[in-house]
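Coming up is one lone chain in structure tokens, specifically the form predicted on its own.
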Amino acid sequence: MPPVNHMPRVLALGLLLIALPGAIAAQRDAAPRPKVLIIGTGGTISGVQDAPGTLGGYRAGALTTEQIVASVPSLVNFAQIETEQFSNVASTMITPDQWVALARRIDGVLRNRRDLAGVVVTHGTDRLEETAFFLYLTIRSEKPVVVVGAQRPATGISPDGPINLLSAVRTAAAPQSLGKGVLVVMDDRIISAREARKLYPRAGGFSSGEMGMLGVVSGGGPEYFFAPTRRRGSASEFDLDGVTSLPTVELTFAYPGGTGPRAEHKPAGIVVSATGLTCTESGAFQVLARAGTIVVQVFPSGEHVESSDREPEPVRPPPPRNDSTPNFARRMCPGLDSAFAVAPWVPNIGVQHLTPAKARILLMLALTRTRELREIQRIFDSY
């Protein structure tokens, strides 16, 4: 019996094994990729230098969103990209009115475009945490919204914008990002926008504190290990339809020897960053409160976590400066003006784990709905 020549079969099998990975890759590439809308607002991620490739200064918001997307060709491997230019400025130029317009635009596009998997917002890092938190409170969709920036300009040495943008798009395109609320993606870390903070102006300069890091973007894509619990997304009660501007809320600091604000025009609200108040500060805030200003005291680091243990009470008229004023108040604040109530006074609204800047944003939104102290406290407890 003549010997059987197996060589043709071996060659055919070898050719099949060689072709198989390519066929699998072609099938994968043929699969429809999720659509992600990138909305640009400017910032360092779109900044350029007069002397490219140096450590020198730069102009934020010099490149368009289309240009920064074109600088990361691998984005198309993970999503079908659409771009939109909302603004192109340094983030210090972003105003509360622009927060409202941006939130309404994102909310509308996610409501009307069922084909969109998510939205990425490119933003300057100086004010990124404030914009991201506002979007966290007001975007009423379960689809992911990812805010991303860069610490080095696009033309600088080793820019971080391209890898940050790639990670943000992968996060926005991932089904596991649904329902997580608005996110900040920087340095391959996925951070809840409620907790994101800028710590320093260098690459990787954002922190989640002890509570806000939800996961990471690895080689295989976003990996989640935690999820936020405070109200967000479709559970948000902040409807911006018909809202074009926000109530005026000021932000101030208490300090040794401080005398407190002396605002001729009384704001709707004021947030004071303080661990405590001097007698004079206490009196000044009482004057504002009696004029109708909502006063909120916030721990400077934002790390206070104890809930309010008492019902908020309206500010009452000051007692007469006579024997009805307790002796301890006289001893602590002997020079307190008779127009002020008993000092030291602590504002009525309790704040849990929010920085002063974010407490201001939440108060601005709360005041679009109510001025009743008990209801404002419920809002602060919920978000």
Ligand code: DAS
Second form
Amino acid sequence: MPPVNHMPRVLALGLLLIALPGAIAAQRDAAPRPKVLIIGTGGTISGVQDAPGTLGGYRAGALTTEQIVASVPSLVNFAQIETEQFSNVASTMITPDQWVALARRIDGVLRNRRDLAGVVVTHGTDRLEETAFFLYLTIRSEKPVVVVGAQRPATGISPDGPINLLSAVRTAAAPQSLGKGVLVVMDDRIISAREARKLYPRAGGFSSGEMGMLGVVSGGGPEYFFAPTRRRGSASEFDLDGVTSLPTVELTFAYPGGTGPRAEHKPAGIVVSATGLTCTESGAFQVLARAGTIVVQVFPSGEHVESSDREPEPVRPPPPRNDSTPNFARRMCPGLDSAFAVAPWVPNIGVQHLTPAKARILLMLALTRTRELREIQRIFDSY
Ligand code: DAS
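Switch from the form predicted on its own to the form predicted in complex with the ligand and give that structure.
The complete assembly is shown below, putting the previous chain first.
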């Protein structure tokens, strides 16, 4: 029997093995990339250095969203990009009315555009965590919404905007980002908008405090290790449809020798950043609470977790002026007007791991639904 020549088959197999990775890559390249809408609001990510290439002053919100997208050509490898300019300002100019308009726009576009995989919002870092948390509470979609900024302007030395934008788009385009709530992506970190905070104005300055980040954007794309558990996305009860403006909620600090807010000033709510209050501050907040202002005391660090099964402290009427019953408040605060000295201050609402700025946002939204203390406490316990 003549010897069988295996050579042609071996050659064919070799050629197949060489061609296969190319064919797979071609097929992957031919697959339509997810669509991501980038909505620009301004900030340093679209900022221009006065003297390009220096560390000097710059103008935030100078480049359009299209221009910053054009500066990252590799975005098209990961997504089909659409852009929209919501505003182009330093984020200190963003107001609560704009939160409402932006949230409505994103909620609407995600509801009506089934073809969109997700949305990226470019934003100044000064107010990024506030806008991101407002969106987290009000966008009732499971699709990813990623808020991103930069700490160095686009034309400065080593701008961080382009890599942050690329990481944000990869995160918004990834199916594993579904249902994670609104996210902040900075410096390859994926942080829940509930926890994100700007610790300092340099690269690496965004953190999630002691709660940790959800994941990282590695060379291969987003990698998640944790997922949020609190109410968000499609489970949110905050419907902005009938909301024209948000209730006024003030933010104030307690400090040694502090006297608290003035009694004639009566916002719908007030958040006080405090580890504890002076007697006079305590009295001033009690007067406000009796006049109907909802008072929320929050640890300045935002790291404190008030137990979630507590009953909100009822607002008690002041005792009669001639009441001399000894109580803890009078022992603690001798000389304090008895109208103040009802009890040592107990905050009406317990807060679980929110910064004062974020407690203010949650209180604004809670007050669009109720003024009942127990209901407000339920809201603070849920989100
Ligand atoms: N210019 C500031 C802002 O718009 C800072 C920044 O974006 O980093 O918030």
